[in-house]
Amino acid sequence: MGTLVWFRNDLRLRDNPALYHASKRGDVVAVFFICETQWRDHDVGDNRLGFLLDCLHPLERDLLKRGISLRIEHVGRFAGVPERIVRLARSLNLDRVAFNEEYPLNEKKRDSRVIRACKTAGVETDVYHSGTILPPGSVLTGNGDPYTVFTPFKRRWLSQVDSSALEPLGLPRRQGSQTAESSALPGSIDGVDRARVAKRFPGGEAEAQRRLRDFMQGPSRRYASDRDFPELDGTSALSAYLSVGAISPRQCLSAAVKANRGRIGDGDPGICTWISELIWRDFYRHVIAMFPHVSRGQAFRPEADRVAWRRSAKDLAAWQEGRTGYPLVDAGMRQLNETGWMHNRLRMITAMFLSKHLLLDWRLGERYFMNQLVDGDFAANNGGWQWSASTGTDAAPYFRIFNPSTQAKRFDPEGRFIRRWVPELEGAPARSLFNPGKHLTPGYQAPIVDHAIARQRALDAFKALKN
């Protein structure tokens, strides 16, 4: 007898609890379910599908080296997974199914159905924690409630994390009692092939580890100062790999702590700032797990669902296409559309522009980002959008409305990033970049909204909630 290890967003061999412990127990067969229809319903876009496929190929190759076969199953929707898992386990004479936990509502319901179906069929299930550093439900207030504000969550998180338990799990035991067979990995998923993003984001665990090493060897020390400047190569560029689990958050934290001489809460400012981002990642996953209404498309703060959002297909299209007349907003959106990735500072600026300047429903932007991002991740994307729109946990106060011109002058002071992505401004003087509309450049869009007017409109909309 043996174990069927079900891969999901954990496409790696190292520090994979389900795979590691199953391999210690006995024979292992791995399976991955391709659910194109369900993924599209969840707004997963072509860039992430292409990246996912490009990660499956090295995963299969690495598994075969350990004597483990990877089965690929097509089911369309999550509803078809429980019956298929039971059937596959029985056909392979496996008595257990092992997988790592996921936290969004539909995924949790799917997993519950799998556990029930397996129990009925006499197949045991082993569920492991893997997607966060500390599991949801483990970081609570003194009253036993989940945190809704990041700073106290971080303090409690730091007081609970055990540095001695951070060492990631190693490779799974090599299988010797079976002959591993290569499966027929699809050439495309829902018409999207692996070449779509492979040039910028080569898939796989080895590439993720290389990026982590490179980041720790230098850029991590400058992260606190460089991370907000989109023209600089100042981030780890690991978000896509974390989103599909080609690397684990524990591996990232372990590397950071080692580079920080064993310290977590203090030490090198750059590394500490990056560790704080890993804690933010945990925080948003805890929110998704502990407050299921967020997974239903609702604002975390119920009263925020009463905001009188505008409806304007024209303004939405201008934002999506990078034609707002605000150079840094347009540069960020064009970077997203061309590469499938956007610098985090620009994610905040563009998200706040849509939700505050244009007063369009944040869910329109959340959906568009998920459709474009190679690192599309529900918890992080939802958390970021609700923060920017002042509707979520620990959200920006409703009166915090980034001035895109001020942001451009501060974080792209020479206009290099803007000119790179908005070529019609290549020869424009700085005043055209930081004072949109006042020094128009031929061929560039005039601002579609006045900052002062838009700001007041947003303030009025949010103040109306108090009445």
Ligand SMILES: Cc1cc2nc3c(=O)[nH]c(=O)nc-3n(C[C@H](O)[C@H](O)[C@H](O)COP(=O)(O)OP(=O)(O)OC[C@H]3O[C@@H](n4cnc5c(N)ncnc54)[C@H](O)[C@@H]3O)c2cc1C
Given for the second form:
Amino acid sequence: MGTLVWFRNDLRLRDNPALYHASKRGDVVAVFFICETQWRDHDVGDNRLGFLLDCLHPLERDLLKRGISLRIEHVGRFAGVPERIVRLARSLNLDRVAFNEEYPLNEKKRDSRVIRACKTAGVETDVYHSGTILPPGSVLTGNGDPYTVFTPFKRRWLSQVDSSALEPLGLPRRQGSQTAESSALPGSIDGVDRARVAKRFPGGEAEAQRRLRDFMQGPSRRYASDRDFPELDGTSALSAYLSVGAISPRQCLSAAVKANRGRIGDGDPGICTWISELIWRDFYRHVIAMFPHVSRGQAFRPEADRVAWRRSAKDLAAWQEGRTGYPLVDAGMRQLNETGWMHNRLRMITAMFLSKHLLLDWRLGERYFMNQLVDGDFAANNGGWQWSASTGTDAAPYFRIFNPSTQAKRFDPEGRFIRRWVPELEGAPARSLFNPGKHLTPGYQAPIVDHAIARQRALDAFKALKN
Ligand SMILES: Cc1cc2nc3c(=O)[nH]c(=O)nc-3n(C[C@H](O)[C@H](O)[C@H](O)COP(=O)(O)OP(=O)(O)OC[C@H]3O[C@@H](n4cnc5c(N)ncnc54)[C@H](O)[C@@H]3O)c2cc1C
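Right, and the form predicted together with this ligand of this protein, after the form predicted alone?
Below, the chain from earlier opens the complete complex, with every other chain and molecule after it.
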């Protein structure tokens, strides 16, 4: 008798409720299912797969130190999980399965099927919460409805979170009753090996903790002013670790509150702004949990699915490859293509450029990002895309269209970031970076659309929804 702890996007030992509580009962075996066909259907790309694999190695090592074996099972699709999990629990003589909840629709359906299959087989299931700081469904308006606007959500969230009860759970209890064995971790997943992004994003819980510590000791204090400048290392670079759960949002919040002398909604402006980003992360997870239609590829606002998006494989390719002729857009896309990560300001600028200037369906961009990002995360990516395309919850109003040249002048005033990622512009004068239509640079793409004309086209397309 004992518990099978099913790891998913919670690849850590500390602050892992399913693992922690199971370890108290004793006789724990851990399992991770490799579902590469399903993940590819969800547009998970090579960078995230490589990162995931690189996180599994330290996870297994750390589990073994606590006397827990990690079993790796290949199932292809989620549909294969229920039968396999029951079979595994039975063969290991375990009477319980424990896991931490996930919120996207397919994951929720998979989990319901697992719970049903376990029940039929006489295996108990223990489901815990850890993917957000406050659980979806717990932050509601006075009428009991989910919030669709961030600011009141944040206000309510801050009034509900208890800053004195944020201490994360510790390590699981060491298991003594069995001889833990190492599994055969695969050398690659769907052809992707762990070295793919390991130089920039070494996998694992210890690395995530190191990043959090470093960020709290320095950049967090300057976050409010630095976070918008892509040339500065002004953000935590923790998103990949949060997305596979190598660190929990509660661990992040707890460290931030400690650094802020126990305060959560006021205090150091940098830390408060960072806490706000953690609340955005919760917000988008609450949105996908409470509004399942966004997991079905639909716009949050149904009328936004009537926008007459253009079709142009040529424009899409130019955007993907960083050849739009708008220097900051191209720099962002090239950063993404080369590193698997893109600065938040650039994610907004490039996403708006695709959905407004090119008037291409935001889902094409959402899919491309998911395929490239090491931190690809359905809730944050979908939320970010629907914000930029003005189709989502609390989205940018459709008439507020970023001018990519003004944005460049404001957030990369010396053009350092642009010149780093777009070598064609290395020796170009500032005027070509901030006014590319007027000052063409030999060897660099001329703008593929004119800002004013493209802006008007987007405004017309959105205005047409009102008729
Ligand atoms: C179009 C678009 C697509 C995006 N796709 C993703 C994605 O696939 N995965 C992802 O993790 N983030 C995504 N984001 C949000 C944000 O850009 C990244 O989380 C951030 O750039 C990661 O860098 P960081 O870890 O240094 O963040 P920090 O600035 O240090 O922020 C700390 C953490 O807060 C969370 N966070 C920050 N900003 C946001 C936000 N706007 N929405 C939700 N959570 C946020 C992240 O988990 C992040 O690691 C997207 C944003 C946009 C506009």
